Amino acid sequence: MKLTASGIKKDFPRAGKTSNFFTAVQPLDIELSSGRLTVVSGRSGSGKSTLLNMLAGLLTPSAGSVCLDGTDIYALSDGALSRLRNASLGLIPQGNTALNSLSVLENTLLPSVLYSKCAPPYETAASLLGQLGLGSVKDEKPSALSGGELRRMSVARALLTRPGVILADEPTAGLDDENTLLVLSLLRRYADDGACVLIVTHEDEAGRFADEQLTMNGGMLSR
């Protein structure tokens, strides 16, 4: 599987003005290939999350294209794009995206039940949660978890269906050294098993797990 962005950029209008724009991501190309883990590092506000959200099909670029195995994802209908994301992309977003009405295990299972009539993979979800140190809280509601535990739950949810592309936005934010190593090692393992993995982060630790390291500064990407 290959995710390729060509000439993508993102402009945002400045508040209160109609003709003045701020360019969060300058025109750039990036390619993510199966079996490789790419790290994009940079300070907060450098454009890393904007780039990731464009690659994930969540934020339409102002210019350029994003193709998954040759398919221009922004040429798809909303429904088709949602199905493609669910089938092929594992997204670890910033912030807490848990549904508080569901248990930790049920939250983890969400990607497997959105468009499927098959039985949910309870054992796989429980195993992932166990690998991430969350086995003892799988039946709890998200409100009972710490910020670091919620972060690891989002990692388990993104990896559940073994997607071909994994996009991780600050996946180790708020984690201690032990759990940071746990998460990065797991993402490295999924890359070794054939996934395209992208990690955007402002932390240096992820670099030693990477096949390729890129830097983002002022919306520009460099090696």
Second form
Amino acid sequence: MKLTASGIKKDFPRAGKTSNFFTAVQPLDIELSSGRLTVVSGRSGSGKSTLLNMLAGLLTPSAGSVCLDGTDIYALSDGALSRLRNASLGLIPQGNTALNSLSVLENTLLPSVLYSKCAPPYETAASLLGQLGLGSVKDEKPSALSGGELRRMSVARALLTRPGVILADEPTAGLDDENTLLVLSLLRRYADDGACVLIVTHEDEAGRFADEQLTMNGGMLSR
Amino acid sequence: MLSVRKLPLRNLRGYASRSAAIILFAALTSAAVFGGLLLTGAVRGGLETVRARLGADIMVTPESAKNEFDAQTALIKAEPGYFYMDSDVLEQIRSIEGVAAASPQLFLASAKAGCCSARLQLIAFDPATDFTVQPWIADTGTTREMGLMDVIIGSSVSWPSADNAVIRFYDSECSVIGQFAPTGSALDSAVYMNFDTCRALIDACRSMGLFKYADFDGDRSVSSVLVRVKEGYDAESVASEIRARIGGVSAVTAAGMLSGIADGLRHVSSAVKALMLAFWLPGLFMAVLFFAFMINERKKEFAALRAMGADRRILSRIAVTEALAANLAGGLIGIIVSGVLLCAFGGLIAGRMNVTFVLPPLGKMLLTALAALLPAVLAAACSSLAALGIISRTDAALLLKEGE
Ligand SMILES: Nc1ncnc2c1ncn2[C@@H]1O[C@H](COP(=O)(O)OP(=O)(O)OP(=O)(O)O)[C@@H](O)[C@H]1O
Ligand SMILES: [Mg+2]
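Please give the corresponding structure for the form predicted in complex with the partner chain, as opposed to the form predicted on its own shown earlier.
Entire complex below, previous chain first.
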């Protein structure tokens, strides 16, 4: 599997003195391929999340294209893009995105039930939660969890269906050293199993797990 | 097992207080609408039933009975009375132009004492000429010919010993051979018999010293004459002809007797309309508002679903199902509660308002219930629109950031 972005750029409208828009991501190319783990770091506001969301099919670039195995994902209809995202993309968003009415285990299972009528993979979900140290809270409601636990829950949720592409926006934010290592090595393992993995992080530790390290600065990507 | 189809209900339960508020407002709305429609329907039904059961165009009573008998309230206030006039009146009435049929009745009131089962209006009719009571006897299911000391009772009359169907007036036993269907009017607490039975009871009453007329002649007395007007004649003008030609009587038309109830119906309907409006618009507004609040609060959850690959159809289906489920649940609760309350206390309320009350048949009630669900459906539709607006205006990528 291969995710390629060519010449993608993002302008946001902004009331400014010189121009009425602001370029959060300058035109750039990036390629994620199977078995590789890419780390993007950079200062706050440098455009990391904007880039990641464009790669995830959630934010239409102002220019350029994003292709998954040769398919221009932004040329797809909403239905087709959504199904593609469900089947091939595991996204760990920057914010807390739990559904408060469901238990931790059910939240983890959500991606698997959107289009399938089969019984959701309870075992897989429980084992993932166990690996992330959440075995004892899997039946709690998200409101009972700490910030770090919620973070790990969204890692489990993104990995549940073993997607070909994993996009992680600060997956280790708010985690202690031990859990940071746990999450990073888990993501490394998925890359080794053939996934394309992109991690946006401030964590220096992440470098040890990366095949490629990129830095974002003022919307520009550099090696 | 977790599935997308179960999400809406899980969400409603998860946001219990918001959902409860929506359900409450939907319930209030449909309770007001269903209660209102049912109440007006039942009052109108009562009016129709009484009109049918009355069966006569004109009722003639002695003028001297004015204090005891108020034609406008006689059908509503179950205050039994008795009064008499000379039976010659009958022939005089029959001779008046426009009168198709005239049949006498004889009244007595039972006493609320040891001798009697309850204080009731006793009415004797003349089987040979009667056209107002007998048509309804077949409906009671009785096949027995009405003989001496036989009675047919109104729907709200109860007799003490159910097993042998006997009711006692002035220490005389009468056999109950049938019971009329409810009319929601004073007719329900009347007891019907033939003239001979009534005369026997009058004698019993008199011998107990409870009869108030000293110079009563049973063979030459009637209490009222019911008149049917010939086709092509106006009841009101025949009634005034009767008043003009016969001294000492008052003649009131069916329309006149029913006018009290008809007025009541008008009052009830306008009150109900005002009530329905007062509940419906604010209820609708609040239900939609609370739903919009709830969806807005959960914007991030919808964005999360989107991030894991839910398309717009899935999100809309969740929102629409939630809106429908909450509003319909509320609607059903409102309908059931107001229906039960009205079935239990409707008669009482109607009595206070001086109107008759007969619940419509079940089929019609169900139709009314269906109609009363329409506001809930409308609220669901508006809520869905509001929710879809909120969801379509939220950019998933924006919401997936920290802090928003
Ligand atoms: N929807 C938007 N409208 C306008 N400006 C935006 C929008 N989203 C992001 N920006 C701007 O784009 C820039 C990059 O934002 P982005 O969220 O990508 O930063 P980031 O590198 O992820 O930062 P952090 O490390 O704090 O998460 C910021 O200056 C931000 O203000
Ligand atoms: Mg970010």
